[in-house]
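Here's a solo chain for you in structure tokens, the form predicted on its own.
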Amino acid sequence: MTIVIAIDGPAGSGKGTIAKKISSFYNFPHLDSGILYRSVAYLCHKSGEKIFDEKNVLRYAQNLNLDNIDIDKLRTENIDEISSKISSFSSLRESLKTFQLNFKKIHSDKSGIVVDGRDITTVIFPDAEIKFYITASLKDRANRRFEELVLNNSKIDKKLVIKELQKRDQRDMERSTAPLKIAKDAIVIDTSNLTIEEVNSKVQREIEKVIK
């Protein structure tokens, strides 16, 4: 049986970093669902066509091939903004849901997979064996996102990062399709005052309760 370790949480909470560490430690394949939305956003932006036309967005999603995407080009403010807005399209979410479910099928020979995003524990894998909701204060999340974005733009304004995070939180939590929320059976971990190592230890302890 392939167990699913599902991780949700708001932007900048540290869920992606933890997902990668868990994936590496247990040698479980990892899927960052945010990359899917960012990739579609990037392709729409690159095409120069109507970025927020739902049919146009869906076309890119249905033909998505991550092997042809330069991941380094996805971590920008612009792509952040576009991906956040198009993620409210129900047709896009349904298309990428299929992509994510296929990820488990593709790795059915593995003992486990790690998937992180916004609706993994509630919509994509509601029956996941292990669920986490990773969160942190707005201030801490803004600091982390700022440090990430400043690598590509040294003139970025931290106050703007905070405002954009607030907007992102609102869109993620209030969208009609698959809003970000805490699954009833998810283990909630606030990373605000914890190091990556401390969070990783907490997560691993919970995982060990299930896989051993």
Ligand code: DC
The other form holds:
Amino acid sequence: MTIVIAIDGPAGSGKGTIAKKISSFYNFPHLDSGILYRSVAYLCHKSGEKIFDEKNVLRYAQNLNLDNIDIDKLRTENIDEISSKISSFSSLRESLKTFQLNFKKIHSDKSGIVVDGRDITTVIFPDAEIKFYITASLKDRANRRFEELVLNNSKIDKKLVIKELQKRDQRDMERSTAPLKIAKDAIVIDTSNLTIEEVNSKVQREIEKVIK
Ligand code: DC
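Show the form predicted in complex with this ligand, please, because up to now only the form predicted on its own has appeared in this conversation.
Now the full complex is given, and it begins with the chain already shown.
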């Protein structure tokens, strides 16, 4: 049996870092579902299309091959915004859902997988064996995002990062299809005043209870 460790949370919560740590500790394959939305956003952006048409967006998703995508180009403010905007298209979500379910199928020989995103605990893997909702204050999340963005562009304005993050939170939480929300059976961890190691041990303790 392949257990699913499902992790959701808003941008900058630290869920990606934790997902990577858990994946390498247990040797469970990891899927960062944000990469899927970001890759489609990147392809749309590259096409030069200004107002994104749902049919075109869907075509990019259906032909998505992550091997052809330069992951380093996906973490820019532009792609933050486009990915969050197109993620309200239900046909896109349906297509990427198939991709994510397939990830579990192709790893059915493994004892577990780790998947993180916005709707993993609620829509993609509602029966996941372990669910986490990782969050943090807006200020802490903005600081983390700022530090990440500054690596690519030194002229970033912190106030703007906070504003963009608020807009993204609002879009991700208020869209009608698969909005970000806390699943009833999710373990909620606020990482605001915790180090990565502290979060990691909390998460591992919960996982041990289930896989023992
Ligand atoms: O996790 P991230 O910041 O890389 O995700 C980028 C955008 O993709 C996010 O603002 C909304 C969308 N997304 C989503 O709608 N559902 C997911 N499971 C993952 C990401």
